[in-house]
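To begin, one chain is listed below as structure tokens, in the form predicted alone.
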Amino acid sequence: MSLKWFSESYGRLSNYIDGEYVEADSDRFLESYDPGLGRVIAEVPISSRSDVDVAVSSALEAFRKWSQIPILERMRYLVRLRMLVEEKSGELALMLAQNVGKTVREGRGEVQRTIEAIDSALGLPHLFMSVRKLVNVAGGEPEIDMEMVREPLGVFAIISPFNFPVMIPMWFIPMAVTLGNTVIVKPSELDPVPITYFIKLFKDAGYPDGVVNLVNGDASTSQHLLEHRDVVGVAFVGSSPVAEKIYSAACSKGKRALCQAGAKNPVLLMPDAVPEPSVENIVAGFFDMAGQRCLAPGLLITVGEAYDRFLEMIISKVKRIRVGYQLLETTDTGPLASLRGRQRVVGMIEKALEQGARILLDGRNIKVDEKYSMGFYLGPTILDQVSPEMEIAREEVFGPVMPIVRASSFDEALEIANSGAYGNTGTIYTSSGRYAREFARRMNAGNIAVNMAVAQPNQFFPFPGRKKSFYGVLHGQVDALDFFTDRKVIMQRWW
């Protein structure tokens, strides 16, 4: 596979196993697009069980040596990796924009958050200070000493979504390998180009062969990883139905599982919200990255007079969003990542209209420059007269759609917000400390935001989720120490 980074075409992608790019043992391939052009830019192999076996064997062999290296030495590789990511940040941002459909600005943001994930892993020795040792826990002769240590577990699978193809794997890889494990990444088949190239930076940083591997493929490839006896755990981010299946499959086979899932994030807009910054922030939250973020707002609940006070401001602001090709610096929001995704979102819009919603702004027939007319574009769409029972109000859209539900009071709005099946984030816009405090206390979600549309915690905080937004016990980021290691108690008596 060519190692030239940003390009118009990447040909047939390879897997990355034991420090080398290798062709998959498969004659089945999928197409990966530049969604702004609607043009194929890569062929993605569907890796077979034999490909997974080779990758796991490489990772397991590497684990035996890698796990014995002192953690401070393992950290030095992270420092070199960080420098390489910064050097490649410009090209990486372009590749992310090109293959995902996000703007270059959003691609730069993903690179920056990738670097922050590395920074967070550099703090692992401080977490390791939770190791315990007690001397002479039993009186008399001879004495008994007891200590608790943490040990890495082995080979972990990391199954990542399409919307952040580098950042989300990097939530887990630096933590996993610095703690002494080895990993196999299975990226989304929609846009694996950036991570397939990025993965070699680990070797460039000096990591031994086999510590970090990648197998391309679809759901069948993920299934092979889950079924492999030498894979001890899986970290997954994606839709709730898939998260539930992966969690169930992993647990049934005695594997650890951390599954962060879908969302339907409600936003309460109170009448006393500060107008200009609140509207600007809400619009950016709904429509940046064409709404393809698990932390993006999914439902706007206007409370009392807020509807009349803010609606025209919101519509006016949304109309100014420039939809276009994602690599142009003048573009505010780009296309959806896939044609299938666009068709799904359009279907949800049309179903809402059939159920009685009223369209205030229709993005289904958005016009872009002729040279980009084959792209998967969908303009910002605003739906009014949405009832809480409609699918558009209850299920994740993952597209540039703002459904509006009206509530007469704070309590009614909070009841609507809490009635959904998901619990990723909840947001309120208000100038009232009382309402903000009450919302934070009563909103049943893992991440709570006051006057900010996207409740994204920093890497040194947990990434919690509730209800159908999370499957497991340990959360990403701050719980990495417990997820990627296990405790061992050693008791010693010397005669």
The other form holds:
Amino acid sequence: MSLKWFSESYGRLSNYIDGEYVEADSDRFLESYDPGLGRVIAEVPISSRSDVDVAVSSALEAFRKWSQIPILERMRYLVRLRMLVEEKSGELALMLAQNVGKTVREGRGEVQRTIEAIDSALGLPHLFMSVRKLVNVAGGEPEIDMEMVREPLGVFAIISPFNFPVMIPMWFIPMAVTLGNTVIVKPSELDPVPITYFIKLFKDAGYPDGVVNLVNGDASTSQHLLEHRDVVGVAFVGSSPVAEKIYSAACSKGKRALCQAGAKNPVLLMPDAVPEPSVENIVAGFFDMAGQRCLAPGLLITVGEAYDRFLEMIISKVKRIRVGYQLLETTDTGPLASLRGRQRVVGMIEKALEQGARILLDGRNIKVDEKYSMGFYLGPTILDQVSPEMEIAREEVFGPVMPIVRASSFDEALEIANSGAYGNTGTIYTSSGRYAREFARRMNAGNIAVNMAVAQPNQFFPFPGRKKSFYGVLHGQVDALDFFTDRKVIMQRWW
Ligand code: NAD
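If the structure you just shared is the form predicted alone, then what does the corresponding form predicted in complex with nicotinamide-adenine-dinucleotide (NAD) look like?
Entire complex below, previous chain first.
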């Protein structure tokens, strides 16, 4: 594998095991695209059980020494890694844009949040202050001390989705390894190019071989990881059906699991919302990254007169979105990441129309420059007269679609918002403190936003989802210490 970063194509990708790029022991491959050109830019191996075995042995071997190194020393590598990521940020943003289909601006945003994930992990020693020692505690038997220590656990698998191929693994890697574990990343098979290059920065930063590994592959590769005896836990981010499977498979084998999953985020638009900034904000929330964010709004619920007051403004703002090739600075929104994803979204639009929705803006035949005509573009689409029971109102679309449901009151809108199966975020646009407060208290979701379409918390906050949006108890960020270490109680008596 060539080590030059941004390029027109990348050939056959390797795995990264024990500090080296190695070819997968597999004759099964998938194609990874530049979705704006509709052109294959890399071949992705579907790593086999034997590839996973080699990766796990290397990670386990590395764990023996790595877990004994003082945490302050482990953190020094993280500081170097941060500098290297900054140096590579321009090229990395381009690769992210090229392989995912997000714009270069969105690629830069992902790099920035990757750096913030490193910054958050730099605070870990502070959390260790929760460790306690109790002296002379045994009744009637003096000189017995009890102490609780924390220990890293071993090898963790990190299974990630396509939409943030570098940032999401980096939500977990810095925490896991700084706390003394070793990891194996299994990226999405759709766009693994950026993370496959990025992963070597760990070696450049001085991390010992085997601490951070990567195996490319699909669902079968994840399964091999989950079934491996020496993988102690999994951090997963992806869709809800897969999260549910991974969570139960991991738990049934006694492994730790946290699974951040899909979403259908409702947005309540109240008649008293401040017009200009609210509309601009809502439109960006629905259509940036072509709607492929777990925090993107998924359903617009207008309350009372809000429909008449804001609809024309919304339509005219959406019409101005420039859809095009993601590497052009003039593009506001790029293509979808895959042809299959595009077909799925179009299928959902068609089903909604059959069920009685009315299309106000139709992105299905969006025109882009002839050079990009093979790309997976889908223009912004607005669907009106959507009822809360329709699939388009209940299921995650993960595409540039704004379904609109009308409610006559705040209470009715809130009931619709809370009736869904997901609980990632809920948003309200209003200038009333009373409604904002009530919404924040009564909306059943992990992240609440007032006058913000995308409730993206800072990296050191948890990323809580409820209902089908999160499986597990502990979160990879704020609960990193509990998730990536185990407690041990040591009792001592010295005669
Ligand atoms: P996905 O569930 O299809 O795939 C995620 C990962 O799981 C990939 O690495 C894939 O190879 C693997 N996988 C797929 N099927 C599997 C199976 N049966 N067994 C084991 N592994 C399997 O998700 P995606 O399409 O890549 O990503 C989009 C989804 O991710 C959306 O639902 C989105 O909401 C969600 N997401 C959630 C968050 C969050 O923090 N809650 C963040 C980003 C994305």
